[in-house]
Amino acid sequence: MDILFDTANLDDIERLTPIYPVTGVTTNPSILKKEGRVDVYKHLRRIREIIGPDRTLHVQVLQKTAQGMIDDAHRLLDKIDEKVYPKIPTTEAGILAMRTLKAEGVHVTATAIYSKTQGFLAIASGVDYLAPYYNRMQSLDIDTKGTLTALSGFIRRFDAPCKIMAASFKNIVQVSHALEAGADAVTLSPKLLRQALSVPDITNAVDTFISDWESVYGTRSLPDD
């Protein structure tokens, strides 16, 4: 299971790396106007310094042509490194993006999937995250879960080589829900994990060992020996 952080923010990054299990960050051009005018590739390359060369960076394309697409890749890879993977939208001019790249041996990432057609596509074209847009799909009335699960089962049907990165949550359930449904990794805001761990009956548990204990010996501390 990976667990990513959709965030573009270096201060939350460099802080909450180091706690949480994270495996990789994405961001996209919505995510980075958060930050301001910043120098898009120095900023994109901090966060690779802060994350190390093991966990994945996953950064948006912004052209819709094919050719454009494949270019904003090439800048990507040449500006930050060759292991960032460029995100392509899921749409027929991002089809022929993906397997271009991929005959190149460049890691994709295949965004904006709100369909299992669209992640079929994505599968056969080699891509290796699959980014459906899980609270977006709700709102659509689309049938989220049953499309993660159709999905997953379409990547263990053809051993592809891919992996379900559910996206766009607003609540820790909806993560929890896509996990159930066959996503192999999750992206999300550390905010939420941080609100999934603040809850009060968390707070409160722990608090009633702690005075539970004090109770009997006296201290708030475990004895030395």
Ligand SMILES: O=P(O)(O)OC[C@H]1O[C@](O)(CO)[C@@H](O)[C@@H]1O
Contents of the next structure:
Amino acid sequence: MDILFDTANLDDIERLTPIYPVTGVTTNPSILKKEGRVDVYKHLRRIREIIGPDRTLHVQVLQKTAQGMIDDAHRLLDKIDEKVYPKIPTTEAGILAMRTLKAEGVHVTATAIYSKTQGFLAIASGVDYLAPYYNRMQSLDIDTKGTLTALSGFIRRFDAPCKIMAASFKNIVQVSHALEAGADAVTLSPKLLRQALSVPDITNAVDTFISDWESVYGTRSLPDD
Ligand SMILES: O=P(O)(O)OC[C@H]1O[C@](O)(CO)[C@@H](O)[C@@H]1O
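Now show the form predicted in complex with the ligand, given that the preceding structure was the form predicted alone.
Full complex below, order starting with the chain above.
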């Protein structure tokens, strides 16, 4: 299972990567916008420095034409590093860009996925990750779980070297539903993970165990022997 941080916030990435079992970081232009007008390549190289070479870093292209997307992908590989996964929107131009980049041996993440059709086209184009937009699909009344299950079935049946990285989460329930439906990976803001672990019931349970112990032994520690 892959869990990725969907953020470009350096403080969060630096503080939380050693704690959570994350395997990478995803960004898009809207996520980068939250950091202000940063020196973008410097910022993304800093993310790479923090997460190290073994976690994946997914960065979106900006252009809408196939050649523009390919050029953007080359720019990202050149300015950040060769291991970056350019994120290519799954449009007609995007499909051509994905196929071209895969033929060059570049890692590719297909993004902006709302449908099975986009998904199977990206799988057939040889991409490494598919990023279906869980919350955005749900808001459109699209059968989100059914779409993920179908895509996961296609990948297994055709033995495609592709992982589903579900994205666009607005609550933690959507994340486990995506994993149940067949997502191999989920990318979410660290805030969602932290919120899920800070519910009062969890803290209360831990506090009650400690105070029960203390009421018997008069101390909050385990004996040395
Ligand atoms: O609906 P949202 O929150 O804008 O999310 C869009 C999603 O698309 C991605 O760009 C796909 O990787 C994520 O970074 C993000 O989770």
